[in-house]
Amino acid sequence: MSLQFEKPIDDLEDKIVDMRKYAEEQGMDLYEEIGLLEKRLKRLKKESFENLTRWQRVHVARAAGRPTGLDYIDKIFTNFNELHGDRALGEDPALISGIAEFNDQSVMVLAQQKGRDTKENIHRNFGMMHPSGYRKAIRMFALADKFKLPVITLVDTIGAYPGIAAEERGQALVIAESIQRMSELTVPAITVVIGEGGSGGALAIAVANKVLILENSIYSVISPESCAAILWRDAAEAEKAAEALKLTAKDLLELDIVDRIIEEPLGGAHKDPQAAIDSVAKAIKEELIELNKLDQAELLQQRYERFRKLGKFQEMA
């Protein structure tokens, strides 16, 4: 299903295609006007994306197509060997972990996955991690650590799954656990957001020595809906609210919150997946060949001093 601000490029694609249609069952040579049409859509395209709003990139971060976590674990790493459970309450499906191979190194991922489908989706409480998933995620920051496995972590989630088990079962002291074991790591941690980071949920999960986003994913406290039906008591004001709240790739990297923006193929990962798994996966490994020249302390230096930093503030006169 396209984005509404979609349209136009999606009627100019069907024009190509039908064109390309007419022209091979009539035996005719319209080469030269559908190569300007192809240039025309390119243009489109380009003209379109570097003018979207904040709001229209938080849609473009939840497009049906984007690559999940699952499809960057599938065709980034090899052997991956899928670890499941918490060992105290169970397995939360929202988190997939396990060993892999990276670049000819072992590696622990840990990946937030939302849904491909209503199905999945359900299963995976759309990304929306439990008590468990966290637990589980400490749990292999510490087999990460006695192994000396580099950590990678992949972000996709609106959140902490804010119902009352979770709450019940301490979903905000869990949460901060995480946020504090992954910042005790030894070894070196990559996190790549990949549609959308969301508070703690995501937070958790991504205290890394270096922190990259897609092009148009999205990370904030808070997300839009939230955030408008907070501050002006209707949802349907997200749209003034992700103005507000500077979530974007852009943003972030003027405001230091993250290290490096990957560039996503024109039109976004949902329109060609392949092409941003592959732009992921160089810029992991480029990350992880300058992070594996230090040691652990400078490791832990590094990560601390990078969040210390976090946030501006301007003196008043």
The other form holds:
Amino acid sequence: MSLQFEKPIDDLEDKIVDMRKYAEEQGMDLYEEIGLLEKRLKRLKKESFENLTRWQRVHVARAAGRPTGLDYIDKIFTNFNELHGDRALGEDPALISGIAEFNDQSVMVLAQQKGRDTKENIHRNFGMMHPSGYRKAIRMFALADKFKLPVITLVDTIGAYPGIAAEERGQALVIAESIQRMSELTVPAITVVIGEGGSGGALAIAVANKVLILENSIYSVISPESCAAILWRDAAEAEKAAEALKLTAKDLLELDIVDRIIEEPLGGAHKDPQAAIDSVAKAIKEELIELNKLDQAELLQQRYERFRKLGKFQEMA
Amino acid sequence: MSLQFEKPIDDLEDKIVDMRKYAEEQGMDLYEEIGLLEKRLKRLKKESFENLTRWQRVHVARAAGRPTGLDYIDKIFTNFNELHGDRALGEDPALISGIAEFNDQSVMVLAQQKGRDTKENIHRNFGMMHPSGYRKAIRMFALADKFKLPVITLVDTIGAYPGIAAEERGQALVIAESIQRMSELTVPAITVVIGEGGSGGALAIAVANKVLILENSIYSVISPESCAAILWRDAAEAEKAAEALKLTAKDLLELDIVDRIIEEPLGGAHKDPQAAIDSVAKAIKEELIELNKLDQAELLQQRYERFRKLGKFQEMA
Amino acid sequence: MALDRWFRRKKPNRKDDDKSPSGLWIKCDSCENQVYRKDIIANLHLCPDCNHHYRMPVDDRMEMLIDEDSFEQWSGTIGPVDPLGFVDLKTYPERIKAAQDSHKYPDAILTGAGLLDNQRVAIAIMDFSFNGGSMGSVVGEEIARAAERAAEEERAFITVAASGGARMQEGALSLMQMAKTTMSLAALASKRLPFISILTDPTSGGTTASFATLGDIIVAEPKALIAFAGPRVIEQTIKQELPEGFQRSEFLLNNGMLDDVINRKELKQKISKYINLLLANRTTIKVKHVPAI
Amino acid sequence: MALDRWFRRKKPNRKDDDKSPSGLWIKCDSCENQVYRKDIIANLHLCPDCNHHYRMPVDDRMEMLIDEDSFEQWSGTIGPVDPLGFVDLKTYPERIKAAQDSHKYPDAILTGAGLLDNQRVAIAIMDFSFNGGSMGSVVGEEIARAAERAAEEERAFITVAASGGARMQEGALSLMQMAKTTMSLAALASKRLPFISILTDPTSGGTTASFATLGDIIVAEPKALIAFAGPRVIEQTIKQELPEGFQRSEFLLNNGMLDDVINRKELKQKISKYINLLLANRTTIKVKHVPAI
Ligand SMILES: [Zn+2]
Ligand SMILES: [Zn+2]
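Could you output the structure for the form predicted in complex with the partner chain, given that the previous block was the form predicted on its own?
Expanding to the full complex; the earlier chain stays at the top.
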């Protein structure tokens, strides 16, 4: 299943495959012709992805086959041991957490997991966390602090789950508490927005010293669909909302909301998951090496200043 | 409604009332006779209460009309402001908590409340707390620590509530966490067992620097009824179990489990609530004055040592 | 927005000819009695018949809570800009201008210092009537500044929340105000200064999910709507009607999320007691920022 | 108590004439297959057919978790007394004597130091077969001593819980062991030493409600009964049957109370990884005992 704007790319890829097959069958030397087509394909991909509209990028961020939290956990970290439960409300499969090794250090990993197929989607509630998930995050932050484990969070959610039980159990309050507890970490904290960073549900585990984002990921105060429903009174105007919200990696870097964009393989992370995962691993490693140089007070201070300065306003006459 | 062993006392009291009435009606001077009867009544009360069996004392501890947590709160503290909720699971009416003034100081008060009539009994779940109650206690301990409020807890419960929802929400775990959090208080903590101190459900809010107990209160690892059901395989043997468990104030003082016995008015606290309340107020005040002299480290140390030494065993050959 | 409702209907048989807005009769939202609008305003915006809590303008709120002539305004020196060039059915600058034209302050917030029953406090009051009380860069910045300055000047801090959530027109910058306001509370905590959060009708979204639910003590006015996701969003998600009283103050109290629900008439006195009790034993010793282990 | 079940039935048509207990066939509690008892014991007390987890004697448990020849026993120098002169159908001294006569250790606990995959640990293992693994003064004291000594010697601490709760025959002194064991964990926390709690079948009452649920990491063996109030007490209270799987490990995992449920065969390896990961970044700097603010 390919995204709409990927169609010309996919068509050209198919053509090249055909051509190779034909050349082989016919014993014909089409090496030069195929080489030209491949160059053209690469250019087409590059142009397409450079010129994606924001709404198209939302689709890439949500694309099937895009590596999920678990894919990163499996391939970036060694000796991952999942730790379950919030010791209060329950176990939320939308957030996977645990301790692992990374670059000769123990780390605490938290990842929102949307799921890789329908069954997992349902089990993971599409990565929409309940209060028990945020409480689990808070518990992990405390454990990380106690044992000096740098915290790495992977964000991928359309937002916290809006439901009756979630409201009953204080969805707002646990998000606030998670923001607060993460901001108090005395260890390095790195967030990577690997897909969709949806509102407070994402921010709750994104109050890091460094916030990185994959090139085609998005991070927004509200989903384009909900924004359109409210401001345009029509969810179908999501494309306009996406444009207005400036939710792409590039937009966010300009606003200092993210610190670094991690390049994706040409055609998007879903076209070459391993390459995307490698880039993320490299970026986390580089950032962690730098943050490891700071002491507790400096880490707190740096994190405070990082968020304190965000916002745009003007002095009044 | 009087307790069984109170019958002779009540009868004699009735007699004296009769006699007075008769003397008045007849215009007879029975001053001397009545005086003698009153002396006898006092002696009877004293003897009865000195020689109460443990099982009888269990009945006094549970007697209707015995002052409850709220009675103490109303009369001992000024400016009491109840604070509700555990900010996680719910609001448990079996535990009343809040901030108040006591002896020119702010304090945090926690009281288990069984209720004073059937309606309140049901509302308060007879003082049997749910996990939300223990979480509320933990929250109050944190607030007390932050604002340097000495903690005063009033214990009166047959035990933590045993039910499906309570187990689902980790009744054991919250009790353990409450014990732990209370033991970490950096402020003075005083517990008064005002009625029944039932097992872990009581201990969870009784890890204090000083544990006081009213003369006719009990404090036990298990209720006599449950103990009898297990060891005698017959709940009706509760009287034997009460005897065996050594659960009276005097027993507990000998075992160093409580630090001080607060005298009750003759005939029991239910016969003169105000006198009992005054005695409790006086005792808390005296203990608090002493504890206020200790700094944070000393308070932690004193509390640790107080509980660390409890237990009886022998060196093996 | 609450004001809209007040003009819904005039008492038909009114005799005097006072045509000013304050002279109008309205039908109470709650008891449905015809009530003289001036009487509501004079009664702390409470229905004189049924005690229904109407939304309260920021200045009235400030005057209700802060001792007379003691208020020193802190906010108002900064105003909103249009960082994204946001356009929906209107442009963001148009929306801002419209709001500013009908309001005294440049954004949905009033902060300042004052006395509350003679106790030194700082206060931040959100204005739901200004763009739905939405929290953008200005609201976030003013709250953070007020919290930090309260800590610096050793004042208790009080917030009065009334907000539809984050301000969408400032995109992710609004989202970041949740982190900023939350983090600004650390300065108060490190000095053991009380932070009392008052939730009023309505408080939802990013405001509920940040500073407003992090009070040492959190109280709400009766029947206020307090939510993460608003009722409409939830109904759309679960495709069923919500139970009576869902997401109202009493529901939150029952679910353990509030310390108390307090009638507006008793609010000042209660807050005063909280602050007094929480500060009574305070030493001025600073606490190191050490997490629980 | 678990042993009782093993003798329930012999395989009727067994040919060899091994009459020793270890030679008997038993019917598995779970799969109901006829299984050779020796095979269960040799298989870490797991059913070779269905992996059912039988209760495990303390020495076998210690040998399973601690590297060969590395165990140094700490417990055993103190034994129980009868502080209350407790008599029910038997006297407490009679009960103690009976238990001691059939057991190697003086009470329901074995503690000591050793290596776990070459990592220095201290361990406390409860013995359910000794008076229902009940926690009285000796069990509490041994656990507290082990935790404190582990902290002193900078060892990770592991407990293996198996207990019916507090020991009634020592009255409120038993209750106090909940506080004592809980408080002894502070020494470990202040040095950032991991405390791993392993819950096995069955763990309930005062043990579950104290140290055993305060692990940095808490794991359980499959299908273990883990409760505050036992199922019978609850059934009597609520007058209805309990749902399938209630109070079993998987139920607790699902309710957020456990970090994981781990097969006995993988237990040592898992605990080893936890300790390794939690100690890897440890500095030897002491943490001051400061509560969260
Ligand atoms: Zn009305
Ligand atoms: Zn089997």
